[in-house]
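Just the one chain here, the form predicted on its own, laid out as C-alpha cells.
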Amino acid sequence: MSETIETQVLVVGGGPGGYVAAIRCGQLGLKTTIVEADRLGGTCLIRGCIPSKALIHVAGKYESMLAHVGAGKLGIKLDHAPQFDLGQAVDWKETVVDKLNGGVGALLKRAKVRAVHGKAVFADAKNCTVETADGDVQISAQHVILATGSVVAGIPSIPFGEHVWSSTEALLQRELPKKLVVIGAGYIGMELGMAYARMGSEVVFVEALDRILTLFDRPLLKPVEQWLKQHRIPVHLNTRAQRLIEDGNGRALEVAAADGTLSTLPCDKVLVAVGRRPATQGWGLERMAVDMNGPFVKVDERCHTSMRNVWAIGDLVGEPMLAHKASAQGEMVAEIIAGQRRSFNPVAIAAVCFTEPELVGCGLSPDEAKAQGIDVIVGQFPFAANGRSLAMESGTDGGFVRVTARADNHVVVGIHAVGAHVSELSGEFALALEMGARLEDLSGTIHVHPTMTETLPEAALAALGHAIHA
C-alpha cells in the first residue's frame, strides 16, 4: 500500500550528520521526516567509527594480557596465554552498536521525528519515493537535507569478494586470518591492520605513496613507525597492488614496486582500505539540479546547494570526511531552516587516528603555517616527562604534545599530539583554537595533576622558552 507524506524537512541519511540534523529540526518545532535505507546511525555507528574502536579496544586488551604470561608484569602473572575468540569479540562489538542504534531511534522519537526505513529515490529536488518493506512511500518536502554520506572506494583489478574485504567486512569476521595484506596505509588501513596484528594475524601493509598516514606530518609519525618496526610489521611504500593470484601454491597479492618490479605477498585475506568516496549514485541526485564540486555536492558557507531549500552536509560535501564535522553541519542547517543566522566556519576541526600510538591533529602544523607565510614558534613536551602517562605505562612510546603559535602575538594556530590515549585530549585542543587562545592562556590555565592534560601548558611554556618539567 502506498502512502504520501508531506513534511517541512526531509533528511536523507541517518548517519551522524543526518540524525543530528533531524533531532535539532524536531527540537525547533519543524515537522521532520528522516529516511535511512540501513540502520540508524549510519556508517560511523554501524560499520565504521564505533565498531572499529570496539575491536581496537579488544585487540589492545588481548595484547596487554599476553604481556603477563610467564614471568609476568607489574606484579601480575598468568600461567597460560589467554585464549582469543574473534567471534565472541564481534558479538560484544555488536551489543555496543545495537545499544547506540537503539539510542538514536529513541532520540528521534523524543524529538517527534518520523523515521522511514527504506531507500529514497528522488524524482526532483523536493519529491522522492521510498521503497520500504511495506510498500512505496511518497514524500514531498519544503526543505531537503542531503546526508547520504560516503562509501568505500575499491580497486577495479582487485574486486571485493570472499577473500578481499572492505572495512565493512573486516569488522564482521569471526575467524582471524593467518596472513592479512592491507592495501592502503591511511587511517582506516592502519587502524584495522594494527588491530588485526595485535589480535594475532601476520599483517603486511602496501602503500602507493612514499609514506604512511599522510594526514599527519613526519615528526608525529615516528612513534607509529617505531611500533610497526618493534612488531615486525612490513610496510611496502611506493608499491601498488596489481591483482590477487590463486594457484596451486595458494593465494597471494601481486604488487609492483616504483621501478615496475613485480613481486607477490602470500596472504589468506586482503583488506582494501584506499579511501572513501561520496555516496552520490543510485538515489536520483542527477534529477535534483544541484551543482557539483568535482565528486562532491557544492555548497556555500551555510551548506546550501544551488537549488533553493536543498542542503547538503557531511561526507557528501567534501573533506574532511569526519563524523563530528557532519554533526556540526547538521545542527547548523537545522537552525538556519528554523530562521537563525548561522554559517559553518570553524577555526579548526580536530582529526584523530586510533593507531598505536594514537595521533591527533588540530589546526596547522609548523610546516603548514610557514607555507602560509606565518612566522611561528613551536613548543613540544614529551609524555615521558608526564607522571600520569608513566603511571599508565604510556610514557615510553616516544609520544609528545606540540603547540604551534604565531611568533608576533602568540595566538595558537595548531596543536598536535602522538601517544597512548591522546584522542581524549582532542576536544581541549579544538576548544583552544576555536577560542583564539594564546600561549599565555594555555600556560596560565591550571591543569589537574596528575593528568595527561598537563602536557599542554608545558608545551606552551616550552614555546615561550621556559618549560618547567623538560
Ligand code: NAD
The other form holds:
Amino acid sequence: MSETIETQVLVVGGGPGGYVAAIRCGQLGLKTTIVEADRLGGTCLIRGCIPSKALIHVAGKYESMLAHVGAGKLGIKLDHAPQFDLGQAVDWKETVVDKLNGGVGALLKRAKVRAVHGKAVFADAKNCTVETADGDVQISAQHVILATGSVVAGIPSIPFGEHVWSSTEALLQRELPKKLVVIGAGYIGMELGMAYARMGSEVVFVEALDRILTLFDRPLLKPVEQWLKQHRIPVHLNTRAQRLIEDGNGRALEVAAADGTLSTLPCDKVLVAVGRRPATQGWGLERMAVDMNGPFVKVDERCHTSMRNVWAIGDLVGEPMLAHKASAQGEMVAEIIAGQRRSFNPVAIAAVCFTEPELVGCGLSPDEAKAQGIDVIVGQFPFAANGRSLAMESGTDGGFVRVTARADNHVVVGIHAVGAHVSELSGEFALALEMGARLEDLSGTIHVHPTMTETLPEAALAALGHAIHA
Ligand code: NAD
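Shown: the form predicted on its own; wanted: the form predicted together with the named molecule:
Next comes the full complex, and the chain you just saw is listed first.
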C-alpha cells in the first residue's frame, strides 16, 4: 500500500547532520520527516566515530593491563596475562552503539519528527519515494535537507572482500588477524591500525605520501611517530598498494616504492583506509538539478544549494568531513528555514585524531599563519611539566600544547596539542578561538589545579615570554 506524506521539511539521512537538523526543525515547530535507509545515527554512530572509540578504549585497557603482568606496575601485579576476546569486545561496543541509536530515535520522537525507514529516491527536487517494509511512501516537501554523508573510497585493484576490509568491517571482526596491513596512514588507518596493534595484531602501514596524518604539522606528529617506533610498527612511506597476491606461500600485499620497485608484505587481512567520498550516487541527486562543486554538492554560506529550498550539509558538501561540522550545519539550516538569520562561518572547526597519543588541531598552525602573511608568536607547554598528567601516568609521551597568536594584538589564531587525553581539551581550544581570545585571556583565566587544562594558560604565558612552570 502506498502512503503519501506532505511535510514542511524532509531530511534525507539520519547521521549527525541529518538527525540534528530534524530535531531542531521539530523543536522550532516545523512539520518534519526524516528518512534513513540504515539505522539512525549514520556512519558516525553506527560504523565510525563511536564504535571506533569504543574499540580504541578496549585496546588501551588491554594494553595497560598487560603492563601489570609479572613484576607489576604502580603496585598492581597480575600473575597471568589477561585473556582477550575480540568477539566479546565487539559485543560490548554494540551495546554502546545500540544505546545511542535508541537515544536518537527517542529524541526525534520527542521533537515530533516522523522517521521513515527506507531509502529515499528523488523524482525531482522536492519529491521522493521511499521503499519501506510496509510499502512505498511518497514524500513531498517544501524544504529538503540533504544529509546523505559519505561512503568509503576503495582501491579498484584491491576490491573489498573477506580479506580486504574497509573501516566498517574492521569494527565488526570477532577474531584478531595475526598480520594486518593498513593501506593509508590518515585518520582512519592510524586510529584503527594502532588499536589493532594494541590488541595484539602485527600491524604494518603503507602510505603513498611522504608522511603520516597530513592534517597535522611535523612537530605535532613527533610523539605519534615515537609511539610507532617504540612499538616497532613499520610505516612504509612513499609506497603505493598495488594488489593482493594469494599463492602457495600464503597471502601478501604487493606494494610499489616511489621508484617503482615492487615488494610484498605478508598479511592475513588488509584494511583499506584511503579516504571517503560524498554519497551522491543512487538516490536521484542528478534529477534535483543542484550545482556541484567537484564531487560535492555546492552550497553557499547558509548551506543552500542552487535549487530553491534545497539545502545540503555535512560530508556531502565538502571538507572537513567531520560529524560536529555536519551537526552545526544541520542546526543552522533548521533555524534558517524557521526564519532566523544565520550563516555558517566558524572561526575554526577543531579536529581530533584518536591516535597514540591523541592529536588536536584547532585553527592555524604557525606555518599556516605565516603562509597567510600573519606575523605570529608561538608558545608551547609540555605535559611532562603538568602534575595531573604525570599523576595519570601520561605526560612522558612527548606531548604538549601549542598556542599560536598574532604578534601585533595577541589574538589567538590556532591551538594544537598532542598527548594522552588531549581530545578532551579540544572544546576549550575551539571556544577560545570562537570568542576571539587573546593570549592574555587564556593566561588570565584561572584554570583548575591539578588538571591538564592548566597547560593552556601556561602555553599562552610561554608565548608572552614568561611561563611559570617551564
Ligand atoms: P585520509 O584522507 O585521512 O587518509 C587517507 C590516506 O591514504 C592518505 O594519507 C593517502 O595518501 C593514503 N592513500 C591513498 N591511496 C593510497 C594507496 N593506494 N596506497 C597507499 N596509501 C594511499 O582518509 P581516511 O583516514 O580514510 O579518513 C576519511 C575521512 O574520515 C576523513 O576525511 C576524516 O575527516 C574522517 N575521519 C575523522 C576521524 C576523526 O575525526 N577522528 C576519524 C576517522 C575518519
